[in-house]
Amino acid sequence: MQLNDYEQEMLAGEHGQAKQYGMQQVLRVGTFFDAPDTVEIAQVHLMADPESLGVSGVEFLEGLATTPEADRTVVVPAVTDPRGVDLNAYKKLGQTDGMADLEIRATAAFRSLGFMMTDTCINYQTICPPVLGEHVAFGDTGSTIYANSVQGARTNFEGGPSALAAALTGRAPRYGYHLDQFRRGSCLFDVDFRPKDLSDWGALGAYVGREMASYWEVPVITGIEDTPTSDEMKQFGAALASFGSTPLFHMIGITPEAHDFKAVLDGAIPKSVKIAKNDLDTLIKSYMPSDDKLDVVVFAGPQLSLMEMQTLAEHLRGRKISNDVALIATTSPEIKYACDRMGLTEAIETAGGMVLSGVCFYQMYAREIGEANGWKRLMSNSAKLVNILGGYGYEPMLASMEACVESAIQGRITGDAK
């Protein structure tokens, strides 16, 4: 890789032990990748919570913050994913305070690095959203692929490590996404139906991201003549990059970067993959259970937005949740703030359901709240956090949040969601 007299210098350790690590860590990705050089990015999110970190994690991070602090700031706006506890809630739960012990040191290390604990997976539509051309270094793959995707920004799935690097240099491998060839689409899937929920939105992409080969195929849609909704557009991304491993994808006419076939395609239009709505029906039926038992109901990955709440909330105002089933819905700091002001919370909360602020619920030991609480079988409109909470040992199954509400006040799961 080429360097620049900068970025030979932090490598030397001329600025720090701190981004001397980072820009090891960039020269060690990028040799991997065949990356000719660096790109400066404009900002980070970086996903670290204390689950994936572990003690050994959180201490490297507390190594890092007892270096100067000239040295070890972030040179870039650098913000959080979601975290592994709501330190207001976590013993509702059943998390332990050992648990929330690694969560209070990491976000300390964190700050004292200074990155902004926003804790949210969707920044993009939050935070700071990246705009059409930006480079950016992002972690949470369901933010990766908005951003790409719905903004035209540009960036590849960035591990903790990596986004880490990124944010004390400000640098990131030019290889994969951030170059043109790479975002060239390479298959295309003709859709001949508007998804009616963001539940079917979220199958529409896990259809599609079932079909993906490779984290370097690119897909793209047609046949989407309304254009979508955020909310839409977020669950769609999020469940294909969960079932694909795909950050980026392309629909005509409606993304950025889309504006008919010739601006994403090269050469002859390859045939199309045809998807009907049977074919999602298809799909959402094969998580469907024998039986109706039901233990809880999520509303998270990704965190709900303020429109989502306020849906949630309509649902639930003036009704009760069943004894024998928990609903919970999480969202970023941000939001919970802005639904505690409007009333959206006391609704959910006096409706027997619990909001948790900064979380995400694959992220905050699903595992072990799940043995806590005895829960097995769980209900969600996320296409994402029913493909990732198999691996859990939860039973999962997909539904629209209206469904997924009655089901958790009759306290089973209901003839509309099957």
The other form holds:
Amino acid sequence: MQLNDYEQEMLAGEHGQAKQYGMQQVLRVGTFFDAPDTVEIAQVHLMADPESLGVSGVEFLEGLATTPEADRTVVVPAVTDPRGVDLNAYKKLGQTDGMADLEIRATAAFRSLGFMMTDTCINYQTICPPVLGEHVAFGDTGSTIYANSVQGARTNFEGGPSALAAALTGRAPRYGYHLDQFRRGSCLFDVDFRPKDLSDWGALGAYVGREMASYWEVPVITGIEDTPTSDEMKQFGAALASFGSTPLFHMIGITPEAHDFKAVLDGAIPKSVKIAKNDLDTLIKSYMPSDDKLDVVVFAGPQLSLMEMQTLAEHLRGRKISNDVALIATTSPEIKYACDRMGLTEAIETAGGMVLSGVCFYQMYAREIGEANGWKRLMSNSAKLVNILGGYGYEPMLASMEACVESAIQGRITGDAK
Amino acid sequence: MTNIFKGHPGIGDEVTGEALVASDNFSARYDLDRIKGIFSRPQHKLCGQSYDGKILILNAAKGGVATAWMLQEMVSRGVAPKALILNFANPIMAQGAAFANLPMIDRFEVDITENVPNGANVKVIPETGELRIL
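Next up, the form predicted in complex with its partner chain, please; the one we just looked at was the form predicted alone.
Let us now look at the entire complex, which starts with that chain.
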């Protein structure tokens, strides 16, 4: 891998320990993927919840945070993914002081490195949306697939250690989705209906994601005639990336690189996989339990946009959630302020729901809070969340927001979900 | 029977150990109870089995980005696989292995999950991208 003079200096430690770490990480990963050189990136989105970091990860960050300020400060705008502990709500959720302490230490270290604590996975909707052709280093599967696919930006999945390296050096190894040849479609899916609500868009993403053999496949979707909304694309992409570990899709006539088949497919158009509404129904039913017991309803993964928060508030306004069921919605600090201002938080909380800020359910010690609260049966309209939480000891199921809310009010799985 | 399998040059140092093999995919967040050191995802073929100290041989990296931090966290607590062998890694797995200095090789000439018997004693040589059945 070719490094220029400045990169060689960083690697040699001439610009401090933090940049040296960054170049070492860039070089190791770049070499593994045969990157010819580096690419300068415009902004960074970093995932580093305390559960993933652990004590050793936090200590590593604290070590960098004690190096000279000029050496340790990020060199491009760098923002953070959701945190693991909402300090205003952690005791109520059964999180421990130890978890909160780790959260506080990690946050202090990131601030010291110059990160802006946006604490959101929907930075592409709420902070600084990247633009067509812009090279970035995004570190959440949902933010990566949205930036690559819907906005036409260029990034690989940059997990925490590499997003940190990108922020400190301003560079990422040039391989994978930074390069034209890796952004060509590899398979075709023909959808003969329009998904109805966000859970259906997630189920569609899950269906396509399950068909992906590896990170390097690029699904091309055709048959969607009406342009999806940003939130529909968000749920579709988040589920596709979660089930498929896939960071890019093209939607013919809709996403910016896919004006037509020729723009994203080489050679003859491949035989398509047909997806019918019935296929999604089967996928959703595969998560359906045999009884109607319900412990917790979660709207998260990705965090909710202002529009989703408004819809949730309208479903709940003037109603009362069952005492036997918890209802949680997570959003970004910026959207939470807006919801507070517009009365949406009040509508949700008056009904008995919780609005959490700057966190996302699966990133907040999901196993431990499930055990602390006796939560096992979980409903969500997020296919991504349902996919993740099976491994955390939950029995998750997928349903529309309306069915989730109705079930929370009835205290049992009901409505369209049954 | 072939005893040497060639993949892409990998990450980390040479290591020897017992292979734990399945044709399933892998994500640290989605699939593991990292405190107990076992696979916990009910749908995973290795559900209930311990990965601690094993040479883990699976198909492809899947799931989200958390694995990039989690491999180092697992190594630091001493409850981790000795090496990761995959048909196809993704950037997250490579970034995590690089950060943790956990041996890893991928992109073999054959489906590695079908060519190494579960329980075999194997040597992993990341520098040359070789896996040898001993």
